[in-house]
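The chain that follows stands alone, in the form predicted alone, written as C-alpha cells.
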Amino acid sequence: MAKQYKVGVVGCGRIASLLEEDPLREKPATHAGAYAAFPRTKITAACDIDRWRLAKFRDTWRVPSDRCYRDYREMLAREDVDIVSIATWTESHCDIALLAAKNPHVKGIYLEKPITVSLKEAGRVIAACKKRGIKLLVGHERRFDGNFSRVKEIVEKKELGALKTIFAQALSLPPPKLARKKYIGGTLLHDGTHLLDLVLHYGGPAAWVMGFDKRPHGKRNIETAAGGIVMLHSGVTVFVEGGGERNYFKFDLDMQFENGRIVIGNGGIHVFQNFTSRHYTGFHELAPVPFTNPRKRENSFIGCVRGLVRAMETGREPVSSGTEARDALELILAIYRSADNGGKKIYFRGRKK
C-alpha cells in the first residue's frame, strides 16, 4: 500500500483554505482542499496567529485541537510531518521555510508564491532545502493546468511557428497606500509572479528588461502600476503590465507566433491561425480555430500536491521548483529597479549582449 504523507499547514487564510467557499472557483482551490482530495496526503497539524481562522480550519479539515498551534515554531518542534505547506504573508516565507527545513521529518515544502521578498532570502531557502534533500515546490499552480501545459507543447513543437511576442497582463483595482519596505510590491509582485513565471516557462530566460512604474503615494509605497519590456535570450519580446489602476481583474498572456496567436488566462483560451485574407488580396489574416484540448486535465492544486509527492519519491526536482520561482522574482525585482532608475536597461547574470 502506498505511503500516506502527514501534512502541517502554516497559515490558514485564503489560499490555504478559505477560497474553497467561493462558489465560482474550480475545486479544490486551496492547499488544504488539494491535500484532502489527494488520497496520499492527510493534514495532521495546522498553525495560524488568528484564532478564528485556526478554529475554522480545524473544524473544516478535522484537525485535532491539540495539533492546532498559534506559533509555527512550536508546531515544527513538536510535529513529525512529512510535508509543510506555507501559506502566509510573503515576508514570513523565508523564516518559516528555513525552520521547516531543519525538521528531520520534513521531506517536502509547498511554499505559496512569491517565493520570498528578496533574492538573498530565496537563495537561503533553496540552499537549505537542497542541503537536506527536501523538495521545494512554489505555488505557481498554472504550471499544472492541462491547458497551460498544452500551450507549452504548442510552443516547443512550433505548431504555430516560432513564438515571437508575448503581451502579459495582470490587471486589478488600485491598491491602498501600503509601505514598500514591508510589502515590496503590488499586483506585479503578488499576481504578476504567476504571469512572469509563465513567460519564462514558455520563452526561456530573460536577457534584459526596461521597467516603468506609477507611484502616486510616493516612492516609499507600493505602485499602482508597473511593467516594462523584457527581451528573452530566445529572441522573444515581452510587454508586461501589472496593476494598471483598473476597476476589474484581468490575467492573461497574449502569445503571438509566426503563424498564429494564443490568448490564455482567467478568461479561458482562444486560438487563432493564419489564413488567406478575405478582405485584402495577397494578404494573410488570423481567424479563430478550435483549441485542441489536452489529453488529460487535472485540477492544478491537486497537480501541485501530486508533483511534490512525486519529487519526494523520485528525487527529481518538481515542476515549479524554488529555482524557477526565484527566476520570476528576479525579473520582477529587476523591473522595479529599472523603474527606480528612470527605465534604465537591466541585464541579467552579467550578459550585456
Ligand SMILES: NC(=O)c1ccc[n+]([C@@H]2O[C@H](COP(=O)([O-])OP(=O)(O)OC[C@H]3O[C@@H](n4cnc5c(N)ncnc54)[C@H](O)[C@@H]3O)[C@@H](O)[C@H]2O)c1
The other form holds:
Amino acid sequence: MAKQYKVGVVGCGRIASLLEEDPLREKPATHAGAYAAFPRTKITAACDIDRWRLAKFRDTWRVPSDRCYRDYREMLAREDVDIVSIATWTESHCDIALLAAKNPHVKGIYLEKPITVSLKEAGRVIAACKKRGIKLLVGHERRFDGNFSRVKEIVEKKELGALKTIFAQALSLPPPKLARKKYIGGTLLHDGTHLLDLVLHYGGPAAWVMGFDKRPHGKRNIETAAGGIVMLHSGVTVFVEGGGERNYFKFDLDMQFENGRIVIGNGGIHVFQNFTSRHYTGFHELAPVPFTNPRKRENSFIGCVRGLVRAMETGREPVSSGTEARDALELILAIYRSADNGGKKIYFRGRKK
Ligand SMILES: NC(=O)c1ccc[n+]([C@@H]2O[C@H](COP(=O)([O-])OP(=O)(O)OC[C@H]3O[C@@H](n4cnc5c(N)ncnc54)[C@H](O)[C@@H]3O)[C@@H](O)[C@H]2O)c1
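Please give the other form, namely the form predicted together with the named molecule, since only the form predicted alone has been shown so far.
Starting with the chain above, the whole complex follows.
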C-alpha cells in the first residue's frame, strides 16, 4: 500500500481550516480540507498561538490533544511529520519554514503565499529546502485549477495567436491604516501575488517595470492602490493594478491575443474570438465563443497537496515552487520600489537598459 504521509499544520486560521465554513466556496477550500480529502495524507499535529483556534482545529480535524501545540518550535522538535503546512501571517513564514527545514523527517513544505516579506528571506527559505532536498510548494493554488491550466495550453499552442497584452487587476475595499514596515504592502502584495504569479506563468519573465502607488495615509503606511506597467522578455505588455478602493473584490486577468481574448478570474472565464465585423465593412471584431476544457478538473487545494507529494516522490520541483513564488515577490517589490522613486524604470536580472 502506498505510504500515507504525516502532516503538521502551523497556523489554524482561515486558509488552514476556517474557510471550509464558507458555504459558497468550492470544497475543499483549505490546507486541512485538502489533507483530509487526499487519501495519502493525514494531519497528525497542529499549532496555533491562539488557544481557541487550535482547539477548534483539533476538534474539526480530530488531531490528538497531546499533539496540539501553541509554539511551533515545540511542535517541530517533537513531531516526526513528513509535511509541514505553514499558514500563519506572512511575516512569520521565513522563521517557521527555516526551522521546519531543519527537522530531519520533513520532506515537503506547503507554505502560504506570499512566500515571505523580503527577497532575502525568500532566498534563505529556498536555499534551506534545497540543501536538505525538501520540496517547497507555495500556495498559489490557481496553478492547479484545470481552467487556468487550459489557458496556459491555449497560450503555448498559440490557439488564439500570440499573447500580446495582459490587464491584471486585484481590486478590493480600502485597507485600514497599517504600517508598511510590518505589512510591506496592501492588496498588490497579498492578493496580487496570485495575479503576478499567473502573469509570469503565462507570459514568461519580466524585463522591466514602472510602478505607481497611492498612499493617502503617508509613505510609512501601506498603499490604497499600487500597480504599474511590466514589460516581459517575451514582448507581452502587462498593466497591473492592486487595491483601488472598490466596494467589491475583482480578481482577473484580461489576456489579449492576436486573434482573441480571454478574461479569467474569480468571475469565471470568458473567451472571445476574431470574426469578420457585422457592423463595419473590412474590419474584424471580437465576439464571445464558448470555453471548452477537455481536462478533468481537480480541486486546486487537493492539487497542491498531490503536487507536493508527487514532487517529494519524484525529486522534481513542484508546480508553484518557491523559486516561482520568489519571482512574483520580486516583481511586486520592484513595483513598490519604482513607485517610491517617481515611477523610475527598474530592470530585472541585468537586462540591458
Ligand atoms: N492561498 C490563498 O488564497 C490565501 C487566502 C488567505 C490567506 N492566505 C495566506 O495565508 C496566510 C494566513 O492568512 P489567514 O487569512 O489564514 O490568516 P488568519 O489570521 O485567519 O490565520 C493565521 C493563523 O496563524 C496563527 N499564527 C500566527 N503566527 C503564528 C505563529 N508564530 N505560530 C503559530 N500560529 C501562528 C494565528 O493565530 C492565526 O490563527 C497569510 O500568509 C495569507 O497571505 C492565502
